[in-house]
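Only one chain is included here, represented as structure tokens and corresponding to the form predicted alone.
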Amino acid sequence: MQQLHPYKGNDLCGWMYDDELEFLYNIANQMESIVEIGTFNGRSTHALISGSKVTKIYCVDPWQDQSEWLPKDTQSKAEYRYRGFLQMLKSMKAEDRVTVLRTTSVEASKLFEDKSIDMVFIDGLHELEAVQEDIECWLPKVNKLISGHDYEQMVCPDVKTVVDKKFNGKVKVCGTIWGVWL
């Protein structure tokens, strides 16, 4: 059995709990390649990078104005988040292991062969159609674990609805992270 190590955490702004960050930190060591959909400030990316020194990580995010769900957001704030994310990668000396794909999830999925990624972590748009689309376009690309964030009925009901319908009882949960081992 693999020994789990504690994650020291990070102070990046985001909506992920400490136990969820620790889960990502520990799971990263079991993967050779990870695609993260929805990077935002890089809070979860930090945990993935810290958890493994060999894992290749692809961060997919258009870094655009999110004012439809984040009041008072602007494109200049999105650019600030993007520059901050790049600075975090540099400070972690992770630029050689992280590929930043500043595009949509669907467009990024076209860059990968089927079964070429060990893990996909979906934390992009949380509306019904977007969650369905992310799962449909990334599921063929994964060979070990498809997972995501915000699996909670009260805050993001569409995520839970889509995941439960698609994976019918195969879902494992850690906090609000869902996962299906393939």
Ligand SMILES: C[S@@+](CC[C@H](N)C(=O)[O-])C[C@H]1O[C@@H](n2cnc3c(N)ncnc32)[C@H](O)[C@@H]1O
Given for the second form:
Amino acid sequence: MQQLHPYKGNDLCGWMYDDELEFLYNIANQMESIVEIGTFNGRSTHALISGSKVTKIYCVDPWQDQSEWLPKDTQSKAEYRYRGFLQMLKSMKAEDRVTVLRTTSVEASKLFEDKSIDMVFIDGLHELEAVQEDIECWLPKVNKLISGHDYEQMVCPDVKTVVDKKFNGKVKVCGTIWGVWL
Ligand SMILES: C[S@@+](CC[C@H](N)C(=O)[O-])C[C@H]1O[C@@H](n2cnc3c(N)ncnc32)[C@H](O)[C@@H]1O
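Output the form predicted together with the named molecule next; the form predicted alone has already been displayed.
What follows is the whole complex; the chain from before opens it.
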């Protein structure tokens, strides 16, 4: 989608490839505000934070294990990831400009005025209805770029189906990141 500048990367566990991280690193500098849907360990967030010193970043993720069978007194993996993510923000000295919203995409979208953010990066749920819902919720909120992960991935074909139907002919791609400039 654009000329990439090198990003030294991170070794956080996640699904983003190096060229995709580099894209996020480069695009962050062009935005005043970014909402990321689906943060997990913060692999993509690290690139967004590193790419700019001033961009306001909102990280949306419920960090909630779906495994009902986990013993109640055991700290869940999601809780562990959440705490690790907060630790990462601290070590990057990024706490002031990163707002953590521990909730779902749909609930978080209600907190934002229309046209109040420059970019949204959608990497939460990947099923058809969820992707549709994310796009419908967030499109009105965005000024410049609506984007997401896992476009043209065999394991989650619904992403491409929904994105192509909604933005026919306007979709730009970097790795498996899709984006539509508004
Ligand atoms: C594929 S992972 C995100 C990967 C991350 N962007 C990275 O760079 O590694 C998907 C994340 O979406 C989160 N998630 C699940 N349901 C969600 C929802 N309704 N809204 C927002 N995030 C959700 C999960 O908790 C999980 O951490």
